[in-house]
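Only one chain is given next, in structure tokens, and it is the form predicted on its own.
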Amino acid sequence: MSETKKFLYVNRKAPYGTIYALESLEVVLIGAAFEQDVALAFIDDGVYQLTQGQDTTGIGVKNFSPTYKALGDFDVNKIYIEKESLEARGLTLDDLMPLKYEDEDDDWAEKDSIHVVSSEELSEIMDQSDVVLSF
């Protein structure tokens, strides 16, 4: 039996005005559903995909944003967020969605899933990844 590879799913981009955050957000889903080991890395303008209260009804799109909050029941876990991405959008922890995950070998005890990294800290999750994607 092979070993499982881990992914990594880069977003940079601001969640609307591309296909790109959309896009990444189904893919992960499905290689979630078929169990792949999966983790997200949000970076420059992609910070913004995660921030609570979009409003999307000014541009005439789809709010796709409360999907994030069903990757825990994916097992999507493995959620960073570059400091200096947030930190020169002005955003810090407490502007993003509180996504959450029940950990089956903690008693279910429910823990989040966003993980505030250093750019050099995602950096070294980058280079244990098998395959990262970039969106």
Contents of the next structure:
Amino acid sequence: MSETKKFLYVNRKAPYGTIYALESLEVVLIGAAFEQDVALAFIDDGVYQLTQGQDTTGIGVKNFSPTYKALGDFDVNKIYIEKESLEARGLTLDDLMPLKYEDEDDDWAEKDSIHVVSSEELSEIMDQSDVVLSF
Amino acid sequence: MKLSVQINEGPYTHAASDTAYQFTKAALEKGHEIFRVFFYHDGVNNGTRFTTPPQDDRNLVNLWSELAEKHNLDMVVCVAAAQRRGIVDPDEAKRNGKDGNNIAPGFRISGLGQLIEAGIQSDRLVVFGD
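Switch from the form predicted on its own to the form predicted together with its partner chain and give that structure.
All chains and molecules follow, beginning with the one already shown.
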């Protein structure tokens, strides 16, 4: 399996309430071992998956949000947030966890994984992907 | 064309499995190759042979099993999702100390790597679900 494809994981749902977000993240982590070109998109309520300060003690469900911070270590460093979805929910980049990665091609400089893109830009990204998994 | 199918919802509550079944059947009849059918999230509930719908309704689990047998389909149930939801084959029953198993004929339990591989190997991965 030497072929490399562009995988795009589209996350559309809130982190809790349904299991889609958690099980999507599990696919991303397993998929990282396959050395494909991986990107994540967060749209609609999916943008809540990356919000800072998640506290699940009141609902008795595991808070899995710290796992997103490990994505950079798995070479998953293209994370696209849809601008319109953020704005519709009154959120800004400051409300999200600062996800970083170390760029091995740039003397391991720490860089931001998150890119806020417009709906139009995101459709272009989807168009250029080979495999789109929607959760 | 070489296709793979991913099903993210259980039977009956949601039409995803019905639609995926009709799609898979139609694709095979048109001469396309189905590389793999992968069951994820509540989709793993399509793989229990204990399903007993009323006799005047379709039995989706049996339909999948029959389609698999006829076309030698590779139908994979995600192990992590299956463990959460109590879908068990003999190996899993032994490993996790369960007193029985419920996997339906034609289904096998394996890892998420099988989904990624399906994405890599297929011309199209078609996802059914919410």
